[in-house]
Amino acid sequence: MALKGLDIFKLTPKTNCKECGSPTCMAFSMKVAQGAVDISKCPHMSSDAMAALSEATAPPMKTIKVGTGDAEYSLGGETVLYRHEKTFVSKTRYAVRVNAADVDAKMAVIDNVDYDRISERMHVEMVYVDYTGEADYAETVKKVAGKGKTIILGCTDVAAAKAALDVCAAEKPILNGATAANYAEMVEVAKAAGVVLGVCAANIDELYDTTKAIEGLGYKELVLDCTEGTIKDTFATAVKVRRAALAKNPDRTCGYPSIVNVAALTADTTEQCGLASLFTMKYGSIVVMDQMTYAEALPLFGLRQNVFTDPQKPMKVETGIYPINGADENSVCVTTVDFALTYFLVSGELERSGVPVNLVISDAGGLSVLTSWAAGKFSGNTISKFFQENVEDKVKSRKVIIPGKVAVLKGDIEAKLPGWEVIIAPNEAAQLVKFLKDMQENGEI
């Protein structure tokens, strides 16, 4: 941040009104300096002070919004180079490249991958429509418009870009086609349509100079296409642009989100997936690929979710009762913590067993089993209280299976939950399938 907490405090009203959510104006100022709170949270800041602070405390990388409705996404807005320093703000978005020759085939299968992982929808979010010189480029664009995907127009031809925007401007696409040769015309096209403009170049020097020239024309709704002729040069440009944007004295000409078109770097879809993982971490705001099947989606979306979660906030699932394999009120209960990774590992094994069970998730602070037990968040008291308040009136079964690693809780839970039988599960989730099947065969559940 350009200003320290004390600098911000000098411009606050110093009323300590607490309306911003902080106990004092000094505390508020420190949070603003750290980027934890927006300056607009203060309702009594003067307009002059607000204008000065908004500019000074703005992220070194501009936040750009593209798309509309459910397909609206924020790009950029980053403040750190490394996730462990704070957190990344806007996750990488994946686009599938189509052109006139393959648009019908690809659009027919583009929604084949659409699933939820840890309460987040995983699907193709964008479509990159590549201009290949055809006279009816707008017809190609029509085939992807209205599909709930953010459109990227990969077109450097001014006339073709205008015709395409006549079709899809209302969906707020990205016009990725400003070059050193046509940027003045493309700026006018983007301004008229009110869309984000992508800047393309042969190398980083040309990219910088073209971006600077576009800023000189007064247009700053930009994304920077870092794709060059080789993987090495593309990687170097993506990293250099991000470093320049987030340096101690940032160069705001580099402070825009980026596009990396890995489909232009290699025709091998397996290699594209590997490159997509690379540029998810370093530092593609949008990564363009030729396809998105489960082979690409499972590793990429899993990686993205890990990279773009706040390391200071645990990944949690909602507390409650999750019936699995058609479980009803008479089915046995299985309980574990609300740490997302634990939940998905355990629920996956429970589903694989085929045995009807009610998976009960209580609030354990988003911690793992042993960590939450050590912290007192997954204990006889917390488990019994949750069952009394949320489970006993919904489930008739009085058997509960607890994680094997906290077998020590068995006696305490039974003492606090009269009438309940506590069963100790194996230590590892992978052993649950055999454990449950054996219990079912023996008539124990």
The other form holds:
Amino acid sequence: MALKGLDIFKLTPKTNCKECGSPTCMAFSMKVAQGAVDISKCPHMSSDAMAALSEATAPPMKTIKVGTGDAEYSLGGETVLYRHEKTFVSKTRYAVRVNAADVDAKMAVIDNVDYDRISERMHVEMVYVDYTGEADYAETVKKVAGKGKTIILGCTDVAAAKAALDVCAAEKPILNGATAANYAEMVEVAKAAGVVLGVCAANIDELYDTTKAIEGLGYKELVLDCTEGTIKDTFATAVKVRRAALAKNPDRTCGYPSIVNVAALTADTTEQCGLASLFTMKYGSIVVMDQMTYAEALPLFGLRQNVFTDPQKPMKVETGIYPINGADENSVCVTTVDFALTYFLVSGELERSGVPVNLVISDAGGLSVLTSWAAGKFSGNTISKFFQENVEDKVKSRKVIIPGKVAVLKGDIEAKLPGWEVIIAPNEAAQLVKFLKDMQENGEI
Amino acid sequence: MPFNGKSGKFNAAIRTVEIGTGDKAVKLGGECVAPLYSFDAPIENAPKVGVLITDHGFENESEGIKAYYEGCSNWGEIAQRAAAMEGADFLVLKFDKADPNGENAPVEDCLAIINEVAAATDMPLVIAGCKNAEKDAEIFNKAAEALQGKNVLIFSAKEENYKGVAASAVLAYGQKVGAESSVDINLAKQLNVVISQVGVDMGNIVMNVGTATAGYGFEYVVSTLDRVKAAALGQDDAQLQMPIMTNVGDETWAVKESTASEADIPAWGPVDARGVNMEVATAMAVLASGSNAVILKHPTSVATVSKLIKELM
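Could you present the same protein in the form predicted together with the partner chain, rather than the form predicted on its own shown above?
Every component of the complex follows; first up is the chain already shown.
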């Protein structure tokens, strides 16, 4: 089934025209073979060759785009089951569920959670509008439209769905409502509005058959709603579908992003948070919850940021001066690297010490202390330069504490930063609390 | 044509390790499927939930935890209250105060607590130290001796002290031992190997591969656990087939999200709700990656996580 790069290369024009975005036809062929690029990116393939190749080389899991503008999100497109194998490409997106009765109350507070964490904006990206049989479903949808959220219409009633799409189709919502009973009509509605269709079913067999039937009608802009009657069955379906999609012989009928509605599985919001965590780990492209307060957001967005990080790209924090424990311009400086994990560990310990300090983070390439030091990215030069350009005019204290692991830098920094006293911290972040408290007691800082 | 997917059942299995005695004894591990994949094959022993008690008591804990233990006047009562938590499978005693860099409480104090707790409850016990390798070795030695016959888990031997700890806990006193490494599959495996070279049977080892709070470099935890389970089950690597226990509560209740007061950051809302969700979300993520037991603090977290585990079995 899987084609080798060389087989694909034979069918390319071999002109290295670069129009596909790759430097050579060979490079392009290799990427196609890995499933990283779609064959249609090459404008010069003959249509025969294209037809022969597209089925065999299509990525195992489709990338589906939903929403518009800032609220446009890519779902799916994964190539591996575990993050260490390569990387996860499309983050889990969280949706808050609303219905006619609570839409006003929930939309009023939906933007209460909106913050930045390691250069990523954290906020509720989607709203799931549940159809509860009301006559004016479109009115409920109207209250959600135009708010910069991707809308998911949870509606299996064809007429209501049609009316709802009349008010929000331009925002590219997801119509989550095709079932074994109504899929033919729903496909027409979705096609006409040009929106992604969600497939719902009572169990995995029905989900599979319905999806297959919809594909038979020529519609492949789909997401699969894996939610079933119980937590266990829902988890089983989410895992089985993804596993079949990314198996050695991929089952393309399973190769779509998923929706998991944890709000439908339990009313308890703590349990919903636990389940949202579970489905962030295991294969939920969209997770629907009843609420997203800071109590849910802090753990879930943090988890998501970690799990979906590219293993080849270290997480970096912004460079700058971070005042801790109410530090001011007279407080001592502590410096370390911009590797996110180091930053969090060190800032956590500094906070625990209760001693006011200015944490100075310079650009060390997102590497840990010893690695960046070995790579020359955390050296006497880089540190002193950063202090001269960014710190000296803002902080009056002339004492800086450096990580114990780079104690050798003391002399170099002192030579290059006249007037500064360099103090060497312990080797481990955990020892900082005692170290700082002792220094404070002894009046050294 | 119905869905036709392959089962993910493996030919290898995680070892079963039992801690405690009698009716309350718990079995960890034994599964031959990926974490929580009970639909591939029955999971013999569902993941377990332990309750963390530290020798600091509950003064500095969140309101919800403090309220739960209100009125307890001695360690025996505290242990019974903890054991009564809905969904609790075992108790963990941790001796933070014993740290020589902190209060440096003497080993006798730790022993007094251990004896009081052991007399008051028949729950399986896990004995954790203070992170100082030398002091831990002393505490573990005495604890293993005092608790002989109770089949407790000594949690955990590290690279620096495994020789003394593992030998005394398992060989001299017949207890189980934890092997603690810090979020690295190679270190985890190496420690298992050297502990078994001391003469400890691999069936007496529980791994503690370390953890982090969700958002704090948790990707390393996920990948370490994923890879340990992949090696243990997929490649039948006997040196990584020990069940895994993870101390989630201790980590999650230390981060800013779980400790900053509502007065300091009003938008964040009540501390308890944040702390519980952080604990529950991290625990579920750790379980989804392969931990066979999690250690938690808050009664709501214990009840929620154990309920979700039951639903998934």
